[in-house]
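Quick heads-up: it's one chain on its own, the form predicted on its own, in structure tokens.
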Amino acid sequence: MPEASLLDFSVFNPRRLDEALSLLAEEENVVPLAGGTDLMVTLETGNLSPCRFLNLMGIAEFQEPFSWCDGKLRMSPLCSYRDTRIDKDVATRYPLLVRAAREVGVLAIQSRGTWAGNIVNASPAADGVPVLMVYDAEVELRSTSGTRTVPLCDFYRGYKEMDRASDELVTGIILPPPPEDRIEYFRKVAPRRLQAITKVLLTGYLLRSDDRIEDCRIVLGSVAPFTLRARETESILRGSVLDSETIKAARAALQGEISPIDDIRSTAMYRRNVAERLLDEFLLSASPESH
């Protein structure tokens, strides 16, 4: 693809969300563009081909970052990792959310960067789209023709594929209130502690009544062509003892459920042998004899 100048690109400033649905539907070419931190990397390589931007920042709509209606958590479109890590609130009920926030990049990044932005960037390797999947998001998209609403676990359909028309844009992302008594577990893996990308991600609750495992949640970042809910895994858990055998099925499952690719960061078989790791520590944690 030849280099693209910048005299290739305009940008579009619309000051309501109609407005910028109108010319979502109406034009062609058209990129939503929030924090940026992804799309200007790819234009600065000159991997973007020339494009119209529809910029979302000025948009009256979507300026409170968090919003809160019956116990669920809405997450506005241009809500950061920064708001995050700084809402006591949300620290409290979704700490997840803030164990992903303190991973993505550095303060410029992480003031910058959105949620909403890591979904439709729709990488593999996405450090907040696991733990928003952890948490039962929904994402919220809308058009002229009307709003609908997409579990995140079913909005993937493969690399960089997902469930949004050209027209749709994410308007919201929606959490419902997690259990209580949940056992939490996020572990990113990476060649630094900061500001690498990720080798291996994964992330869950747990919820245990007596010896039993009551309900769980596996998301896995960085195996598969999307985040990826390990449902298979998840359902060898759910009902069962926590004890050896369980464990041992359950990494079975997940070796199942997994596709890792060699690249230039891993090994596929590197993966296979961290992810089955991280779930025997995230699993041994959450035993009764740690608890």
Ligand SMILES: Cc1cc2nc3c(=O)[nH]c(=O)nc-3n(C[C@H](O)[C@H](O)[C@H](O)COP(=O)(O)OP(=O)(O)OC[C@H]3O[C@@H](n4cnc5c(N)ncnc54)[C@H](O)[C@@H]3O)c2cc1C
Contents of the next structure:
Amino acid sequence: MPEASLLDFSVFNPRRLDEALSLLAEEENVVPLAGGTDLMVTLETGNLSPCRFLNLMGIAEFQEPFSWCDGKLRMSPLCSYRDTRIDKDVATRYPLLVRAAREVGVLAIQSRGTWAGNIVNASPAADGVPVLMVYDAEVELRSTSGTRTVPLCDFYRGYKEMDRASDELVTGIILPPPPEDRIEYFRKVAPRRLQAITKVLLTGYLLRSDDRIEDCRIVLGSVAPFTLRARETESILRGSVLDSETIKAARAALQGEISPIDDIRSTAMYRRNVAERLLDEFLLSASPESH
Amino acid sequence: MNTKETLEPVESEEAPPIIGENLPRPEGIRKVCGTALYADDLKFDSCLFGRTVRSPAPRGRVRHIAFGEGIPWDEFVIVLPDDIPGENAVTLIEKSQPFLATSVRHIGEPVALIAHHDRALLNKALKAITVEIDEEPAIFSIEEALEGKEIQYGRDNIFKEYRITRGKLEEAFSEADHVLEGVYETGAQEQLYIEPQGVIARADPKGEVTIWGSIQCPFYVQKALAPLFALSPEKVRVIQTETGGGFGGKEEYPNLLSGHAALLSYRAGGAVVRMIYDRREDLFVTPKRHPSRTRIKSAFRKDGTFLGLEVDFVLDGGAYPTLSSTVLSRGILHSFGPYRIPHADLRARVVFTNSTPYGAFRGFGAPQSIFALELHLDRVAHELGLDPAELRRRNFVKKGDTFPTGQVIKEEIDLALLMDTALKKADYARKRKAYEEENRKNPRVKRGISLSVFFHGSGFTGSGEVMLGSKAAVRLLKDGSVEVLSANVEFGQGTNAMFTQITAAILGIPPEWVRIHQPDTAVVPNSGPTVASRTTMIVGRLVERAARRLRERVLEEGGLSQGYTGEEFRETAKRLAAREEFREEAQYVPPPDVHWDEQRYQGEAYSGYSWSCDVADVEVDMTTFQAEVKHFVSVVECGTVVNPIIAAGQIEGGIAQSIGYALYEDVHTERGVMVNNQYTNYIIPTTADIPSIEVSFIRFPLCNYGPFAAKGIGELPADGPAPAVAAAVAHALGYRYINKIPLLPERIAAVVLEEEETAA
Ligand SMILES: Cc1cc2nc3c(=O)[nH]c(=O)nc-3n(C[C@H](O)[C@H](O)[C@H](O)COP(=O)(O)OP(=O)(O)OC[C@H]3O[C@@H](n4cnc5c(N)ncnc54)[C@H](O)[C@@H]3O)c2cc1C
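What's the form predicted in complex with this ligand like, now that we've got the form predicted on its own?
Zooming out: every chain and molecule, the one shown earlier first.
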């Protein structure tokens, strides 16, 4: 059977959430479409099977990018990187969102691409997912049969496998307030400054009282089948004194957790080495001596 | 026409003021406003879209082409090799690849063509076709080709070989205090013009073929298509449409693509057929810069005197001869640099492999051989304990010196001045010292600075221009304006502005009254291809001479007197143009003292050279092993600069492209074809990665054969940046030389980590 061509695609344009949810529940082969910055690429390369798009752009309930409730930030599924870059409150409370948003594609993509799309696209090289994980984001999923939330850290199960049923829409991303006085880190390593797919990414925060690490988050991109929260490394760090011994142990733990591969964009060897060097750079920058 | 005419060198400093002015590009407004018509913008009442059925295997016989189910094949136009009316081979320098192969030599080779008016259905149909090949063993590297595995061309897989010798190399080595050997490699590079390859064809079965397309060399297409349809060349009309970049990539490939579109049209009874590649197909099948491997052995005295040079320069040509022999020639003729070398033995070979044929790309073989030599000299300087600039200074050629080709330098050149100007602008001496100190203290970031000095010959190599015998013309139009007729295309490099300025300067009229005729083989004379940095120096001179003749006739026949005003010229021109076709032509005549011995590869390889020095200032991040260029200085000597902004733009763009060559651009091949054939995965630097580039021009005392003593610059900036960047990276890394570009972070990491490991 020949592969799909543009003739095999069509679009639904729901105006309300319940309409969208029923279409998703009742029709076959429906694929949610937000900014389309991932889907259109897959379509163009001929790797998308025939389907019917569910265009989320017109849904009334999704139009406001942000809302605040009990000190938590709620991002709409249409919230774009640009929305994040231009919102002062968000930038002050969650600076890593802005750091990541600035390095996604280039301005045109940042205006169109959404955080929710980045989550569901589930690329191991995603740049939005890691910082959301650092902030303990929860994903709100809704279908005609109800609503549930899943911590983003537990959302992925394997390469492009996630805890989402085909009739569920992501209807929000919820971020609790992060701890005060944390030291943050973000570094995307890509083949050029903009318009580039990540080879290795490390982001996180560290909360220190004197020289002891109270808490931390370490999240990596492009070194595992999905965005990796480095829990082993975190647990080595948590409660330890931030010194060269600890850093050495953390680097070793990280090596045990990551499983980078050789592909068209880089090598496993490079990713392994650079991931460890980024961790080192982060921990040194958070050390008492550098403050 | 006066055939005994001789060409005089231009020595005068005096040029009319419009030469050297920043005339805006005549085509600029329509490009910026989007009204310029590129091939895909042309509208026809009805047309078919064409696509190519390609080989999935690198070598073997086509056993069967299966047209799968679910497609209304009777609605399609299909062309198989047997349907070709004339000769099934692309005529270029020699007969090159077949238009449609029955025996394939590389993956992606065209084996059949299909067309339909519904593009979506066409694309679906293409995927329903299976090509079955009886596969044979293939080879994919220079090494395999030289080992003589699977001989597929001649006796030894070598397409072409050249040898240049001078003096006695053994003497140099026995006299030398210092001998150094090195092997240098460069990867393929993709031109990445913004507008992909595309043509539109109408081939009337009555025997007339018309091509509209994005092409650099309209007469090449004509020459290739005439035998394909067994027609005389005048029956093939080729019209260049606005062309969105070429960089050499549209020199030869349009021959094949035009043939394909025309074959489909012919088979469809003369219907218009469009073949416009998308980016993936373009990157997958079109020719790229030849990968190279150069072995160098040098002999020096302790004091840095260059005694001898041995070069073994090898290019991977891919599966067909295409333009490889001339790329190789330019490569070897630039392999010795602007240095006095008493003894030299230079050998060049281009080999066959089952890769997509490699082709023309800005620089045309010179960037590869210059990379090897210039990086090698940096190593020599380091080993001799000399500054790399100092080593060069001690060996620069001067007027009266001789190149290994026997060519004597007749221009009053001062390369030390050229280099010193660049070093000063780059603050080289201070930075070189300061960086070495900083690097000792800073483990996270290492900085380096280094240079290259090089030349590029303008025009076709050797007797090439004589063989071309190009012609250009100028004529009066009825409204009193003047039109330039040439086959040289504007594809971003400034041809239109340059021709306009030259014509206006000679005729003494405002530039607005000069028109440039779109290259169309039915109207313009054959002024040769738009390649080889020849348009300004060679064709510009033809335009200048034609304009002078036109001026003389206008004075004579129109009764104008010297010192006329522009307005007077225009009125006279109107009168004269109303009477009859008023047109003057000029044909190439070689400079009197230029001779070339094709057998011995000795003589005046080029009638003019442009000279340049590049200084690259780089930073290597030791956390990520990423090298970045932080500042770049280029000083250029190209005689008279006709249009400074356009010229500087050419240099800047070339440098950006070459920084890509040095650090970013990696054509990733599997079984001879590019597999990262997408913008996403073929990484060129964007403006965010390109540093400030400082370009300036200096002038040696003028004496050359270009119009108003102008020489070519199109390719020059493709030559020097890569070795300057690689040498600067080596400087940053504490003289750890990596002799292979691109210097991807992965490559730098491998070298640094290996050393860390052995140290530990
Ligand atoms: C030129 C270019 C550059 C890029 N650069 C980067 C980069 O630097 N970093 C990076 O991480 N990404 C990059 N991307 C990828 C892409 O922009 C991001 O992943 C973006 O966040 C996707 O969002 P979207 O809204 O466009 O997703 P879409 O393409 O609309 O959807 C992506 C996937 O998510 C699903 N989906 C979307 N919304 C929902 C929802 N509410 N509920 C359920 N499923 C949903 C879709 O069905 C689809 O499977 C780039 C893309 C392009 C074209």
